[in-house]
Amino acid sequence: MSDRIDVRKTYKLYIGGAFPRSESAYSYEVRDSRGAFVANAALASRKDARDAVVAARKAFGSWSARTAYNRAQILYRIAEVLEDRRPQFVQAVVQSEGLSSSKAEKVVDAAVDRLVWYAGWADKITQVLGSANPVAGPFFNLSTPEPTGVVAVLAPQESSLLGLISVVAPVIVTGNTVVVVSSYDRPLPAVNLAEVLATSDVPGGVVNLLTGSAATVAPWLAAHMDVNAIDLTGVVGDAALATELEVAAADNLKRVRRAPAVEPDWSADPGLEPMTTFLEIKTVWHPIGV
């Protein structure tokens, strides 16, 4: 019988490629599906949310200017690192979602596959959405999608890994940067994913991850004038909060992906909507022969 004392970990936030402690100096206990203590997680404050938005805005210019092929390479690299750390994520999913090891392995496999799937779309989404438009006159009229900007994402509360990947990957693959608030009760896959992002090729500030209460942080993100869009996927079942966030987002005409009525089936084909929601269509006129 071992008398060794377990090393209890306190996970930090992930902002601008670094791991700061919460400005609030508070943390909260994370427990597994059976109620046993697992770790502590930082309790993000509105100041942390503002810092995350600043980091995301700073990273947006260079990230959106990268070639689609390069963004595909980086998403594929995330999948590679996640695959290398597969046992760690299987354990995190088991602890967070109460699944058996075999079912947790399938969830991790699906998350890796989802990253690869979105990586494959990086240099194809423009071909699908873009067009050369017929006009009456000697002009080329071309439409092409462009990223919206800084997107705030409220991650699913139940699907702590596959759901998280499914809302973050489509945002960044199209050139946006993101501030994501993880599941409150199930943050372990998210904080482990932050370590994957930090050790892959993702530039600092492209993905910023906050742990804590969405009800506390989300209103500040929804009202923030430098946030261009918000995904309310994680507000399932809380109509009052969803309405509050939509009203706050209207102050600067943010794009809003509304909260679904029920938790989506994350194993289903996601389609193009998660990507197209946070793209703007830019149309250019150019004289023929010039």
The other form holds:
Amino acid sequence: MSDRIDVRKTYKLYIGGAFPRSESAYSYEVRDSRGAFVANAALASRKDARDAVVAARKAFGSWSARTAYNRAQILYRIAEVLEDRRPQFVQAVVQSEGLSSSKAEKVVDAAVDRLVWYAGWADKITQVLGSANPVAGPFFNLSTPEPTGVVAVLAPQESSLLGLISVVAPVIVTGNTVVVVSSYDRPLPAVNLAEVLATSDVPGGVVNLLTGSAATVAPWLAAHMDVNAIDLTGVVGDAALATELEVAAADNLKRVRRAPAVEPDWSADPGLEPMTTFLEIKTVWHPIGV
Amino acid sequence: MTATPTILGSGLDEVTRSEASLRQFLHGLPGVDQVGAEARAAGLGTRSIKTTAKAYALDLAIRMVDLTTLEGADTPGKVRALASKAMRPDPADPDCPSVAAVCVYPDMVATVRETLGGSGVHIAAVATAFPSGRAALDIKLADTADAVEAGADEIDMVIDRGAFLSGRYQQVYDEIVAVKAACARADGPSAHLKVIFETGELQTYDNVRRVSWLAMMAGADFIKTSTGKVQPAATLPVTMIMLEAVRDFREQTGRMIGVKPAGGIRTSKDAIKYLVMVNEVAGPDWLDPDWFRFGASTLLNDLLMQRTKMTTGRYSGPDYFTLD
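Having seen the form predicted alone, the form predicted in complex with its partner chain:
Up next: the whole complex, starting with the chain shown before.
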């Protein structure tokens, strides 16, 4: 009896709740930490980025209008489905990051916990950041945080699951929609996460996942006039690219989360900054009635 | 797939003399191969138009737009804003061409006239109990005369689909002739007549071909697919059949008729597909706002966004263009 033939998978992108191939029809080989072939991933082009932004913009209205409570439920649901698929994610992290199984399990646990942690913030962030301001007149003066809009996120290159969750969850929990470019060498946890998102009540277009090279796609996202903010976490160590992206982003006054010098320790407490960067404070004056 | 019917002896006069000869002619038109027509239309839609050709196509498409608002909720303010946009679609770029026409209900024509002045943008009005066409003939004629008097250069009339579908071709023919007469203006050239078929209600491609010939023989200056109020509205195969009809009509009679797909064309990509089809089916003579139009409202913004992308090299967004 002959050996069974391997199923050589070719993964696709995740745009607008669907799994399209790259418009360019290109894909690239994904190898594990030891260099063995694992699967093919779609190589996103600028047109995929364009389509993803359109999908994200379309989803923004209804996602930001949902109650914070509902967004919390949905994030919690992502955590649940991720937990259900633990073995798959542990394997993906082992393959991508070359960790031992026990370490990879800890990473998956941390990713699930992080989702739950951000889910809890959905209906609390307003109380922390909002305020009733004292003014010299017969007005209520109230400040509340509102989502920035469509956010492009360049996910970390090293931490393919925990890092990815740590940059995506804080953006969507507050009502933004997101276009993520995953780690180039380690895209599989992102691809698996797309499958989780598709089955966990996240409306199509809220998270759009592109696998491929940030250096190719990011300039288009940074210059795109319909993208409101960009997170450059994924361009660690490439100061020239980071500068180029910041300059391009200035054209429509995008909010920019700057590239760190080294990739952060993702196991540390993230604090509120990942959420507050992509929020705008709106202040309203309302006359006090008699 | 050519539709070249034989017109007997003395030509069209013979055909339109009686209901019987009209029916004989229209039913004698070769049938449309549905599968073939759809495959041909889909095939033409796969052409890749890039760089300078794309820039040309985008500007041409903008010049061909009949910027339309046909809502019960239209206000003079909204119509004025639309007319201003028609003259200068992209205020940030003086090189951006203006659109072909503004298309409104007859009661808004005077408002549009006021705003457009001598800008060269035409005014189209939908008349004859648009969109259903369910009114007595004298009311339809009064509706038309009213719009012409208010200053409309172009009249978009709807045919009586009920009469057409029940085979009363003479009635449809006479109605078009009568509306054409009502388009005459005492003090100048008569308004152009566009005849709307509402192809979404005509059931078959054969009917589209028949009604195209019927309208052209009755004196239409333009034939138009749809009102935009019925789904499906304009489709590529339907437009292709109409383009074949105007091509064959010119071969037979020497008279050139325009085509206007309307409704459901929302993206630049779609618009360029139509332009490719115009060039391939009817010929380059029709690649002109005088002979081909798009009835659209949201299309214009997408054309402008694509145009901006071509000139600036970065993607634009809907935030930078007016909502209408």
